[in-house]
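As structure tokens, one chain now follows by itself in the form predicted alone.
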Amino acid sequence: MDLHPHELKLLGTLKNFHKGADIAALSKASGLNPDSVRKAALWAAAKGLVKSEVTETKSYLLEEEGIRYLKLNTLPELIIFNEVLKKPADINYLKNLREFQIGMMWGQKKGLIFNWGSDNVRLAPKKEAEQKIAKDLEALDEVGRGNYNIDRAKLEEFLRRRFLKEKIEKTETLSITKKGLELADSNPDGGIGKLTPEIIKSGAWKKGVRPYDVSLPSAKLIAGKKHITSVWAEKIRKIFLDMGFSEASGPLVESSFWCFDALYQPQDHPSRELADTFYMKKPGGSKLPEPGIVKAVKNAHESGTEGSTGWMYKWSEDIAKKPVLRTHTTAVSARSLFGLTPPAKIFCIGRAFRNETVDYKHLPEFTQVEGIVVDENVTFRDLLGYLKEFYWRLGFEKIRFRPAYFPYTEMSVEPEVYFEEKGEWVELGGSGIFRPEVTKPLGVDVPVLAWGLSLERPIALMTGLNDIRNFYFKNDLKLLRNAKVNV
């Protein structure tokens, strides 16, 4: 059997120490380091050569609420006692104590105050409540001293009442197996363990080089790796690359004017209340685009476009002029088409923010992906498709329709997926054709497929997660460590 030198020196060791020893003392008597005798311990109790048993210890210590009355010497329902005792009618002087509500249930409890809340108050006599609490003060300060032989249930109540609290050590103790005894006791060669330059020149090498079982376990490589939204927005990007499209991006903060106007959203929509977008005080108001295309989309929210009648109301643009945290990156798409020449296929990755309420699946900051597609000669199936190639590209192999309502897009429809491990549909994301009202006022005379959806849904779907709040707030080490990046 090829032995690690580490693994002769421990079994050598081992083999002095007839009740076993633990890792401390281990180390000490070989000289090796503590990690080294771990290791050294885990192969060979693979390789049945050693056994290890792990003992627990447990000891209590004094936490601040026992330190305080055991100074004080006495404890809350002592002290309530002697408070009714003084005062047995005055309910509201009680209440203001701090230990009101603890003394009072403890007292109950203990037999110390009888029929409270009643005409019929009865307290046990001075002497006897003052010989419990003395008791158990008493019982309390021996814990404190490290002797834990009390009453179980008295060590239980303190611990409940948070005046102790327990600390459990765990011990690991070796112990050499009778064939880990007989392998010691022949201490076989182990082989070359290490190669050096002087070693290959000198052709000792070539006398036996010790092998290597790749099957032991190993220490985890904790190896620093993109997190792993970075690395599907990544994918996200190439799957739009290879389609053929060009990124695009925007500012963060963002006027209302392409953050609502532009995408026809009227003034008085809902989604523009506090409740749903974060405004900000600073900067006090943005800077519009050239004075044509204003008046445009004025036109267009006030009396519509060919064919439409427009929302029919007086468009400010004071409000237009509000600075936003973005609440899509629709608005990225709105700046895009805007002096845009057809055709054209622009997607954009970028950060969006809502006034969300935290749970399981919202967030108040989270990544959009959006897309269009600028071209007379695109239709709704064209759309489709494309939204078919990008799911199946990203991961998902059913993909279906259901029809949606947008504000700036007729026809539209919802994607969904079909997630395999939870056997139902999954809606992804939004999509449709831009309305004239949102094309025209920006120049554009042609159909505009564009879509969006959430980056952290999908991520969640395809990694099981539950809680998209894992990707950020409750900083999950093993789940990013555990995360595969090969996506």
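All values derive from a computational prediction rather than experimental measurement. Take the two forms, superpose them, and find the largest set of C-alpha atoms that agree within 1.5 Å; that set is the rigid core. Positions refer to the first chain, counted from 1. First, how it differs from the form predicted together with the partner chain.
Shown in the overlay between the two forms, fitted on the rigid core, is a CA shift at residue 427 smaller than 2 Å. With the core superposed, residue 142 shows a C-alpha displacement of at least 2 Å between the two forms. A displacement of less than 2 angstroms separates the C-alpha positions of residue 231 between the two forms, with the rigid core held in common.
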Second form
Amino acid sequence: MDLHPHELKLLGTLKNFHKGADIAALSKASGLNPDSVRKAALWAAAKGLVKSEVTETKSYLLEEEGIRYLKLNTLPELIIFNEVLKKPADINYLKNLREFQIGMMWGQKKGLIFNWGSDNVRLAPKKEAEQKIAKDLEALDEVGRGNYNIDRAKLEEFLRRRFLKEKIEKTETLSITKKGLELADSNPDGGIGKLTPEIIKSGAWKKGVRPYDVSLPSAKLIAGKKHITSVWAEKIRKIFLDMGFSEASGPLVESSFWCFDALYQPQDHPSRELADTFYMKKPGGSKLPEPGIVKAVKNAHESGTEGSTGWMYKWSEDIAKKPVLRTHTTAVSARSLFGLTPPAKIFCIGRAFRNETVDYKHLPEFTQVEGIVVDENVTFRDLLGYLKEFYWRLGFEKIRFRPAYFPYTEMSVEPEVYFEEKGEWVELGGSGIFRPEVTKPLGVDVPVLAWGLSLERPIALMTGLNDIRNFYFKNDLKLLRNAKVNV
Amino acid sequence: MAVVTFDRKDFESLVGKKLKDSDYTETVPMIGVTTEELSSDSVSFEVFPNRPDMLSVEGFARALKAFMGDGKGIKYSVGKIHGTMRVDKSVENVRPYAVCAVVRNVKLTDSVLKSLMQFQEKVHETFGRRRERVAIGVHDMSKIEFPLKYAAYEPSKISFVPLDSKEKMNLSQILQKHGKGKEYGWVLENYKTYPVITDAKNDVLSFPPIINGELTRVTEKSKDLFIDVTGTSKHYIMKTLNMLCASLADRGAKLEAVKIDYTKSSETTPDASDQKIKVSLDYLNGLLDTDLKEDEVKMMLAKMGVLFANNVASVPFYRTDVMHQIDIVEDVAIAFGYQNFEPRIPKIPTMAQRNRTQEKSCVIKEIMVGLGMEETVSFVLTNDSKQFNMMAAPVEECATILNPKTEDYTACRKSLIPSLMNVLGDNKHNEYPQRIFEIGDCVELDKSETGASNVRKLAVALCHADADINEIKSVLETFMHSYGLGYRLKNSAHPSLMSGRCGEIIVDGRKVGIIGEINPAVLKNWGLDNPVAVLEMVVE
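What would the structure be for the form predicted together with the partner chain, rather than the form predicted alone?
So here's everything in the complex, that chain up top.
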């Protein structure tokens, strides 16, 4: 018979407990943890080596109400009895007493008060009533001290009146069967379980080693492991690198100029509002880049680049100087575009910030993925081509495109991928061709294709971890240890 | 993004035909609008901010009607000048621009009134930037006597009965007491005088952008309307007036003009003439990779309600989103159908270049994982309490947030160690040992362009019953050896670390990090019972 080492250990330990023992005692005696004892017992019981017996023990505990009357050394029925005894009884006062209802009920039941509510009210003799109640209290006190050997009917009464509560405890007693005993005796040390240098050198292993049931479950190791978001970020990084994109980065604390103005987002645009964007107290202000580009961006906003009307408002340098926590990595793309010589393909994976209150769908921080393609010959079809290729490499086989709107792209496209498991199309990211009002001031005269998405969204879709707080907010090691990283 | 809800029957009668559910779920998204909710009585759409003209049921129906093939296009015209409004110099500094229109013979049924109100509300919220940029006032014409005057007054000098009120109030009282005054008073916060529109009898029509007068209230009985739109940008108020006029004209009303007299100039509004924009077919075909001829473009633009002839697009006066010929190209692409473009990958010869910091981070992660460390990823955002107080460290200068929404996130982290302590504190119920690391950006104030720079750091924390300086030193030693970096350690002191169990990591004579055992007082702050040994260093 193949036995797990824990089973052998359990049998060896149980041998010494003639009357059997509970899990705690066996854990202590064997050095196995209680869980292992429980598991080993389960396996051994299935093989008929160990017998498990569950016994229930009942006990009674005093409840608040019981304690209260023990302290008062009386019961409601006696309190009411004494009140009725007073002549003349004050009926209104009586009815307002906390104990009235209950005391009257039990008083009548126990034969202390007769004919209540009629003209012919009668009471038991005072002494008899007092003795009766004293006896009851004595019984209650006994139970409180752990002696349950009282009149069964009294016990029921106390339970019903919530003076006591019943507590049932289950204990599992394990004992060794005859078959188990034989096995334990025939195999006192369990045979050679583990090869040691000594056993290998001495040749003792030739007497045979204990067989091992490989189908039994094994303990998990705590392994060195990358974070699930890292794994996905690296996957996406590789996709971009494989497609010939170069990697860019930029500051987390960004000027409004690069985060918004250079992207042709008008200065009164709602996404620039305090409710959506983290503005910095420190640093207090950013420097603007060289005057040439500042002037070009200002003109684009106020009166448009060549062939454009612009947003037609007065652009303010002060607003552009306000530092923010970047709301998107498109700020990095804008910086990359400035002074760039085409052709170029650039990507960025980085943290972005939104002034949001935290819930399962929103975090104040997320990771954004963004790619741009800069070349004189690229067209709208190429944008769709890159999207299709990129999402295919990410694991989404079917994609479709919908018109969308972003202030800095035209055409703007919302890619939707087909999510097999749910059988539905889901929106995943945004994309478009940068407007001429964005690229011209940056000195780029050719089309720029751009797309971006949050890193968390595909992870949530692919892993089913819908509560995105799980990723950073919690860093629950159990969840991270179990996370699949073969993506 | 704004969600609008229309009465389905009214909507379909404006479109001119009965629509199937599939028209809503298949066709409508192809114009770039999502159908949010659909029932037999009503329909809700999510409208992108570039098409405020589609916030009205009439405008939406107009766009869909054209898109579904009724490409005749509607011509709008404006009749004679009905009257004059003088814009006084006093409004120049507070709310400089106003435009007006007179709309005759409006049949104000319940559904028209409702859609008019919804449109006003949505435009105010989005395009109107919560009434700061644009505010609309609609009035019953029969109560108004021309000429009108738009001027600014001291708040106590002028009073009238505002809408939904019974008593006369002056302008300050309205801001203090009236619901709308409280809601939109912020627009006038920094001004000493407030703008008001009055008529020939000196009756107050409107106190923009707050509230109209009760006198000119619009009811189902109103036949002729007077519309004022005021704001900070002439372009946007003009466009808003245009959208409103087009909607009412679609309902069969007649438009009449109002002459606006500024001190030095004058103009007549509304102006229903098209916006002309030159479109090069080469540019269009080049960008879309199509081979469209003029008449094909003409056909497609008709679907978008735009006329096209001789390389000039005539954009109707209610459209607000056309700034450049690229916007016309987009209209063509939408009419062509995004699904009809065949995706293609061009051959663009570029060589991928990896970012050095990112590349280093990847290498370090590999080594750390090999050492059995578990990676965690935390927020850059933190607060003084977590970053300094709970670490028993003095509060240092760091990048801070001006407008935090919660106490939790008020600053950017300078160190990764508090992030790791936070993770350990949150994971007390999970199995030990916990050997974790993080590699990520911290933020340091400096003299750079934005005033703060990212600093990439690595930190390791070991937490279990036997964690100590020896073990963390071994981690450092093995890591530095694999990474190929010479270093030395020097005994030092740090407020978060136990004295006598703490050192500086020195590379090339420069301090790059710290190593040591966390002070038990700090452990207590994070609710930890096990010892924690840490290291942190800059990765550059």
